[in-house]
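Just one chain is shown here, as structure tokens, and it is the form predicted alone.
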Amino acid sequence: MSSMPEFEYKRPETLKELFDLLPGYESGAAILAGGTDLMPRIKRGLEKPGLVVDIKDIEGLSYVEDKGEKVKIGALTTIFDIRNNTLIKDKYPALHEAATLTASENIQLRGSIGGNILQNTRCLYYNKSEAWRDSFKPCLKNGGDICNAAKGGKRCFSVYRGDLAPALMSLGASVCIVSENGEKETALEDIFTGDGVTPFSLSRDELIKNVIIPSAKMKGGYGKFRMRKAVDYPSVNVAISMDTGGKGRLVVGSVGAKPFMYEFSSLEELKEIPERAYKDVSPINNMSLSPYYRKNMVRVLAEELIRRV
């Protein structure tokens, strides 16, 4: 990594202070929560903000609360706290397992649920040093007009590799998005654009305030394949959640710019999904593992997880 570039640093204590800082900042502003995604991007020159706004001092954004029909998780709640929360462990095994398998414990202690959801897409040809990137033509995600991973492709094939979003999507989670204009709630899957260059529909002055999950207790689980068990992003990940009647969702991640979601209403339908997912996904050569291997691992992981659940 290169040395850290210069930028302004602000640490607001309220949402109002935050939204006063963001609009109209000429050099661009970046929001810092845990920093496990943002800071490496800044060091590699992938992000060049003139202002970094640290939101850790804003009160009321770190909690897990049972609201009766819903459970709410504040955006700054750490992955470590989610992993060790007894309510989540009891009600939502897919989310508990996803938090447990995210990176390493030191990263779990810093990383937040909001930051993990909104981490940027990644690519073998993009998430490298500037010297590496300069050896290729500028890609779509780096201001160019081609995708180097797809050998001149005209759309970006970078991959969303978050751990928590597939588990949350399997649970039917929504997010509360807050801005200076107020709050709105939207299904988690709807914030994904499917575009590797700009993977989320949130504007620069919007922030996830909390994650909202239906309170019903679910069966489920989370499976993840990665090169190194201690720290790596998933190369393929799968989450399942279902109610006592066998109705639920299976979600496949790390094979595109957004997770693939499949709904089912019976165990018979669930058992058909691994083959459907295998046919649907089309990984390309933008990770260390071959596309063919990752495509096969979608079916393998899904079938193993179904048997376990």
Second form
Amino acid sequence: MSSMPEFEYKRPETLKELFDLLPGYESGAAILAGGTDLMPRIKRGLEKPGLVVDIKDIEGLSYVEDKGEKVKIGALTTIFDIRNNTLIKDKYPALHEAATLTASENIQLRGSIGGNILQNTRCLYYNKSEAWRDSFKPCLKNGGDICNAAKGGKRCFSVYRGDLAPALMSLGASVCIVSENGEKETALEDIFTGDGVTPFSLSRDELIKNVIIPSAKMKGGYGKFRMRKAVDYPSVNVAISMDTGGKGRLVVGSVGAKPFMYEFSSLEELKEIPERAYKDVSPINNMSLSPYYRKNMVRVLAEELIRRV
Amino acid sequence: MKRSVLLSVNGERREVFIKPNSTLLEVLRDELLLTGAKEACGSGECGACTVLVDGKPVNSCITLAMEAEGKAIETIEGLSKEGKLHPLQEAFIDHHAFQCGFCTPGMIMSAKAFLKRSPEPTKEEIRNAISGNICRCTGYENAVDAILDTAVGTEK
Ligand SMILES: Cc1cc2nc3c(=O)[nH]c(=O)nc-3n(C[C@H](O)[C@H](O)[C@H](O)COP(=O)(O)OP(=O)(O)OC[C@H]3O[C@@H](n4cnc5c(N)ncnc54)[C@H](O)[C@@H]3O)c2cc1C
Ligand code: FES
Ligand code: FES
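Please move on to the form predicted in complex with its partner chain, as the form predicted alone is already shown.
What follows is the whole complex; the chain from before opens it.
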């Protein structure tokens, strides 16, 4: 793998120091948490920040707290800690299962929930070395105006393949976003733009401080279809969470630049969703598995998960 | 711009002059000549470069050396003490848990961190713990047995 472009590195200890650093650098600053998404991107020349700001020394960003009405998870909480948290295991089975199935145990120990949510979208023609990409014209996500995966495509079809966001969306989670100007709470689904080029609406000087989940004991689960049993992104993933009254959400991931979300208020409604989702999704040829297969797997995985939960 | 960075590697303080974009793996191998940690994929996928930072396994190919400043770095070279191999190293030999050995330093470092957090593991837990360490020759069974034996202390 090629060596990295040059950048400056800073490790602030407070949010104030962080926000003093974030604006100002001409070629942009990148926030570094576990780095398991960011560093491979920088090494491949997909990201060229002038400054890398490591947030791991900022106090008070790693916790799971029961706040009565809400459960708050600090942005730096690792996937491993989420997986082993008894409160999450008990109340939010979809999130517990998603964390358990993410990447490998070592990456779970390093990767954070904030970084997992904000991992960039992926494409077979994009997440490659610079030399490999040079044999194609630059695509939309790489500063060009074509799509190498869908010939003639006028928009970017890169795929969001995060494990935690679909589970969190099924639970009705929101994120607390902080910047120099203060804090705001946004529904998780609203930070996704649906555009593969810029998948998130957050700007570079905003930080996710924590993830907020309504406090209720939910039923549910998570299904992940992947090619290898470990160290692999989902090819299709489905999360279901519902409250004791049978109301909830089913979320399908890895079929577009953002997860597809469906709400239901009864078992009958839930059972209709796999067919609807199958019709809604139109994956293209930008992953190792064929679009046809992945489209079919959406229905299969969703039906399987409904039977299980 | 290069700068002076103080690293603690296997209990020793080492000063290096590096650029902020140097990975921990580059610094260990090229500056400190600790070539136990290997580079294979260079992108976090194979675990050949696994070392411990404050006791936790990290893929040093996607970790900046500067991220490890002020923390305790442990590499495979630090395991043997006074010419005596670490029990995990003994067990890997006894169980023929490697052939080319390229994955072994990473796998042993993952195992070391794992046994610290789970001293009495099941085979399934061991498999999970080394799931980020890919071996292209031996397969995993012998390594799992070696780690299990180290845990129960019957490696000799
Ligand atoms: C081999 C391998 C396999 C993987 N498999 C999977 C998988 O199966 N499923 C999966 O979901 N992911 C997978 N990943 C991707 C990645 O490891 C995870 O998504 C991880 O959780 C990212 O977290 P991080 O802390 O390392 O993020 P980083 O790499 O540090 O950050 C990711 C992005 O988020 C931004 N960011 C991080 N934290 C914040 C914050 N608090 N506020 C604002 N911006 C922030 C960064 O600037 C960056 O753009 C894999 C990665 C590798 C290398
Ligand atoms: S070389 Fe670092 S994970 Fe493969
Ligand atoms: S022994 Fe050769 S890669 Fe594992």
